[in-house]
Structures are given as C-alpha cells and as structure tokens.
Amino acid sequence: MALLEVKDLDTGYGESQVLWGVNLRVDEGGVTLLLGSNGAGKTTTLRAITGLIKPWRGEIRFMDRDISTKPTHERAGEGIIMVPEGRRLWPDMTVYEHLEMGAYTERARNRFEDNLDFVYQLFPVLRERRDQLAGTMSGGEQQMLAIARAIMGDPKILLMDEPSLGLAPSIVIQVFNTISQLKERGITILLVEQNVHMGLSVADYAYIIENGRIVLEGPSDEVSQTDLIKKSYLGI
C-alpha cells in the first residue's frame, strides 16, 4: 500500500525550477531510498513533501488524501517528520529539551512516554547525556540526536535526508543499524543519500534522480545491477 506518492511533481525557488514532472511512491513498512549526487533535486523533493516549498505543478498525496496545499505544520501533525541535513540542533538546549520539542504536536505529546522509552533504547547514550547540551556532542552522537529528535514526533513516515553526510566510517554504520532497526519497528522511511552501498542495502526500492528528473526506479537489488549505478555511482 503506498503512504505516500509524488505525481508529476514541478518545483523550484523563484523563477528557477529544480525538478520536473517526479513521480514517486513511498510503500507502508519499507524503506525507499532517493539517491543521487549534488544538486540533482533529492532535497527539494523533501521539501516539497513537507511543505516547505510548494508544487508548480503536480500532486503530493499521503494516506490517499491530497496535501499539497497544506501547511508543513499540519503534514507534521499528520506525521510526516524530517531529519534534516545537518542535522540543525539548537547548541544550547539539553539532550532532553530537544526530545520534548520533538513531541511538540498534539499526537506526539499523547505518545510521549512510549516514544522516548523507545529512544532510549535504540541510543542508550541520549539517555546518560540527557542534560548535556547538543553542543559540546560529538558529529554522531548529535546524529543520534536529530533522529531521536523525529522519532518523538511519532513518525508515520520519516524522511531522512543525507543521514551519513559528514560522519566517520564505523559511525556511518551505526546510522545505517539504526534505520534497519527503524524498519523492523514497521515505521516507514524515504531516505535521501549519496553513500550507493550503504542506501541500497537497507532499502527495499529505489528511485535515481539527476538534474531534477527521476532517470531510475526498482527493487535495489535490481537497482544495484544496472549499468547507470555500476558506472556514473561505483565507478565500474
């Protein structure tokens, strides 16, 4: 069943459109990954979900209702959360004071209790550090936070966007654990990435999107075979 779809989506800022006629579907329960490199449209794609910039043209749907003229704070209220690029914690506010503006609406604040035992569990280390602030944490530990941060607001699906960006290696692999382990918990995820390997082997499908136009679409596994992954993303 999809949760979400993007119907012939137009976009851009100002007078400069970024991305032209994107069609994609986001299946309940799954993992589906947006890959692409530098400036080929997988942010303003999320923007565009979330309402943070609007359609020209086109449709966004979620839970089969059209929501593309709602305002981000009511798709956020109907559950669709980000995890931004970068991250953007305040580096004044304790671990715990981000968790709470997490559950910030109405439908979080009613799952709170349940949505932070979680939180504990998937990253122990928030919870010996819930008074330390996010600024003196270290690059992972604050990644840690930004998607503890999403899941109190009670995801029916998380947009996760460039997740690893920045971060070491054996870090990267944490995150990567972490979505996994987001995924048996049957919460939804669209995942926006640059790292091939690691995207594609938590995703159940993908989409390719260069220069603003999905050129691609999959199982990953199959995805993973093509000449376009193997050539312009793996360098074969």
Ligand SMILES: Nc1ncnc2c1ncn2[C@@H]1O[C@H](COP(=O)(O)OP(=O)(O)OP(=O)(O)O)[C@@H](O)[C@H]1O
The other form holds:
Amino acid sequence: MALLEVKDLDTGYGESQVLWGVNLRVDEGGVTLLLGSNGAGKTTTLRAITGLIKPWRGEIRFMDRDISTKPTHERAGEGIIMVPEGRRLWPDMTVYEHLEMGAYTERARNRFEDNLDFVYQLFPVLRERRDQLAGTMSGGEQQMLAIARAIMGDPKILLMDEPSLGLAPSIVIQVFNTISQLKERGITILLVEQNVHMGLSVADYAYIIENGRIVLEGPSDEVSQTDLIKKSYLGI
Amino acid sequence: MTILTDLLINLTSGFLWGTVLGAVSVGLTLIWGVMKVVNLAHGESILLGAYVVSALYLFLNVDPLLAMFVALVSGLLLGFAIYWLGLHKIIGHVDVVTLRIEMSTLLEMFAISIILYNIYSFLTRSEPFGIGIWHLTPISYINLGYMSIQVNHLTAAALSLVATFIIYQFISKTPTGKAIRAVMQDSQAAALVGINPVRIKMLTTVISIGFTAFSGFLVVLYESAVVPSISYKYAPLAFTIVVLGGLGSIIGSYIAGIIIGVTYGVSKVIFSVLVSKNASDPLALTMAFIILVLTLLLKPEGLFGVKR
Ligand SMILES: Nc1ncnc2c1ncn2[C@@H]1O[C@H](COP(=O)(O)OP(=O)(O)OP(=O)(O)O)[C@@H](O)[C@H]1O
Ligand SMILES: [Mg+2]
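Let's see the other form, the form predicted together with this ligand, since the form predicted on its own is already up.
Now the full complex is given, and it begins with the chain already shown.
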C-alpha cells in the first residue's frame, strides 16, 4: 500500500518554479531513495511533503488522505517526520532537551520511553552526553542527534535529507548502518542522498530527479544498472 | 563627603536600579529573540504597568503588592491585543522557509507606541503620576552607615530577582518554555517536531508584554512617580541591555541590566568630579550607549548570546 503519494506536484519559491509535475510514491516498510544533483529539487520535494512550502498545483496524500493544506506541525502529529538538511539543531539546547522536544506531539509522547530506549541503544553516546549543548558537539554527533530527535517523533514515515553530507567516511558508514537498523524496525524511509553507491545499496526503490522533474524510477537494483546512473552518477 | 563614600553610594544605588533595568529588559529580549520583532512600544508597555498600579493605589486604595498582579494581567491583555491587531497577519502567514524580518512589524509597533504615548499624556496631562511615598514597611529608609536606602528600592530589587527567576524557570524547565526556546533558535526545526510556531509566537508576545508591564510596577516603585517621557529613558536602555546580555537570554539581560546600572552609578561620580554635578547625569547615561557600540563592535552576540 502506498503510505505517501505525491501527485503532479508543482511548487517553488516566490515567482520561480522549482518542481514540475513531480509524481512519487512511498510504500510502507521500505527505503525509497530520491537521487539528484545539486539544485535538482530534492530538498524542495521534502519541504512540500512536510508542509514547509505549499503546493502550487497537485496533491500530497498520506494514508489515503489529502494533506496538502495541513500545516507542518499537524503533519508531524500524524507521523511525517523529517531529518532536515544541515541538521538544524537548536544550538543552545541540550541533547536531552532535543529528545524531549522530538517527542512533542501526543502520539510521540505516548511512546517516549520505548523510543528513548531505542535511541540510546542506537547511539549510546547520546546517553553519556545528555546534558551537553547541541551547538558544542562534533558534526557526526550532531547528525546522530538530528536522527535521534526525529526517531523520538515516532515517525510513520521518516524523511532524511542528505544525512551523510559533510561527515567523515567512518561516520557515513555509521549513518547508513543506522538507516538499515531503522528499516529493520519497520520504519518507512524516504531518503535523499548524493552518495549514490550507499544510497542505492540500502534502498528498495529509487527516483532520479533532474531540474525539478522525475526522469527515472524503478527498483534500486534495476536503476543502478541503467546507463543514466552509470554515466551521470557513478561515472562508469 | 569624600569621593569614596560618594562612589560607594552610587555603586549601591546603581546596583539596585540595575536590577530594575534588568527586569525591564527581560520581556524585550524574549519578544525580540523569538519573534524577531523589535518592540518599539516597549517603553509604553512599561508605562502601562506603572500607571495601572498607580491608578489602583490612588483611586481605589489597592495595595500595590496586589495591584502588581493586575499590572501583569493588563500587560498580558495588551500583548494579546498587539498580537492580534498588529502582528498576526504578518507573522501568522509568513512562509517558514523564506522567512524575512518584516519591516511592517516595525511600523506597526511604532504606531502602537505613539497611540499609547498620547493616551497616557492626555490622561495624566503629562504630569508625574505614581504611588509616591507608599512603602512596604513602617519605616521608609534603612540606614547602611554610609547611606540610607529607600525600602522601596530594596523591595523593587528583591521583586525583580524573584520575577526574573520565575520566568527563567518557566522558559528553561516547562514544555512550553522549551518550545519557546526551540522556536527562537530554529522555528522550522520546531515546526518539524510538531510545535505550532504561530501559537508559540502569540504566547511569547503575550508573556513578554505581560512581564514588561509587571516590570513597570518595579519602575514606579523605584521612581515613586512616572511621566510619559520616562519611556524615552527606559526603552533605549532596555535595548542596550538586551544587546549586551545577548538576544533571547533572560539571565544575560538581568546581569547586563545590573552592569548598566552600576556603570551609570560609577560614571556619575566620575563625571561630577571631572565635569560638573549637573552634567553628570546625561553623561553617565551616555556611557550606557557607549557600551552598546562597544558590544556591537567587540562581541555582537552579547555576553550570553549564542554565536551563529
Ligand atoms: N529558500 C529558498 N528560496 C528560494 N529559492 C530556493 C530556496 N531553496 C532552494 N531554492 C532553489 O530551488 C532550487 C532547488 O533547490 P533544492 O534545495 O530543492 O535542491 P536540492 O536538490 O536539495 O539540492 P542540494 O543537493 O544542493 O541540496 C534551486 O535552484 C535553489 O536555488
Ligand atoms: Mg537539498
């Protein structure tokens, strides 16, 4: 069943249109990958799904209902949670406060203890650092906290915008391990990545976006065999 | 009187005045930090509390310690009105992604400030109005040896500390307080965890202006009486203090208030020796704005602000 569906989506900023008739569906349980080069419109797509920007045309459907006009915080309340590009932590708040605020919505509060256990098991360092201010942590730790905050929101669908960006190779591997663990736990993920190899290896299904249009889609093992991917993204 | 006693006296009274200045700035730092709205009606919000307490005391003989809660409520109501009349249609619909600090909020706050100022001037004929010689205890002065202190000044200092402590606890410990800080530091991230940023901004406006009106009670307690133009003294000082303390930092504002108060007291002594007694007051106030310029040049994020 499609958990999330984006239909014929046009949107942009101010006067300038960025997305042109984007269609995308995310099935329950798997990892769906959205690939594309800089400025292709990946972040814009995720912003439209979370409601940070409004669609100009088209529709966003979640669990078979149109949510296009709902504000961001209500979508979070329904379980659409995002790890935003650049982490966007609150620099002057502690690790534990991030985890508390991650569980701000009612449905997340009800599962606070469970999710906290899971988060501490994934990232033991966050338990040790619970009183540290987020702004004083390293880039890798900050990314873990950003993921942890999102898990505390008890996502039905987790949107992740380039979680490996700017991290040391060893941390990148850790981030992808985490994604596999989230997948095992049954969390549906829509992943935006520039790391094509790692992205395709963890994903079940992939979309390629160029200049605001979806140009290719398919199961990730098929997509990785296409000429487009080999030439433009893997450089083979 | 030796210069040393003079210094000690001005240090003490500067410190006490500084605690009032600190409390006066707390509401401003919150609304500025969270809403990115520069409250040009800050001085008039202070005056609201001062006038409410004074009027209740003078006309209905209400104890100022009771009337201070009415001052708080009047400020909450003013905050509510300012939000819904002025700010909501701008802030409530700002697209979170392309958020720009809107010039029009500035103009609206300016208009509100002028309206209130004129109402106050009309009602009081711009004459001093206040609780005058009211004091908490049977005695009105306490002798410290080198000087005697007004009980009202001590009461104002103590209440400013208690009130600031309470709002600090609220902002740092309660879920709503944490949501306010989250919106202040990144409202987009706040919306993504399910916080309604528009609701938080409304609440912040109400709480900030409520606290500011409460601090107006401290001002009239300290000054005995106020005139509308006193807002031209307190509002600019509060802006300086907020910048010095770090935008959005409650503790920062309170400490910066004391720093400014003490600086004022000390420089008053220095200028009365170096220049003249008459010129010492305006010159000492000028020192506060020199500190503002120095802060902006040397530590623009303020003493307790977050570097970004
Ligand atoms: N806040 C904004 N205001 C105006 N234009 C924007 C804004 N954010 C993005 N854009 C523009 O929209 C287009 C798509 O940007 P988007 O951020 O969606 O790309 P992306 O695929 O996420 O790229 P990247 O890999 O660099 O993150 C770009 O041309 C960009 O300049
Ligand atoms: Mg992006």
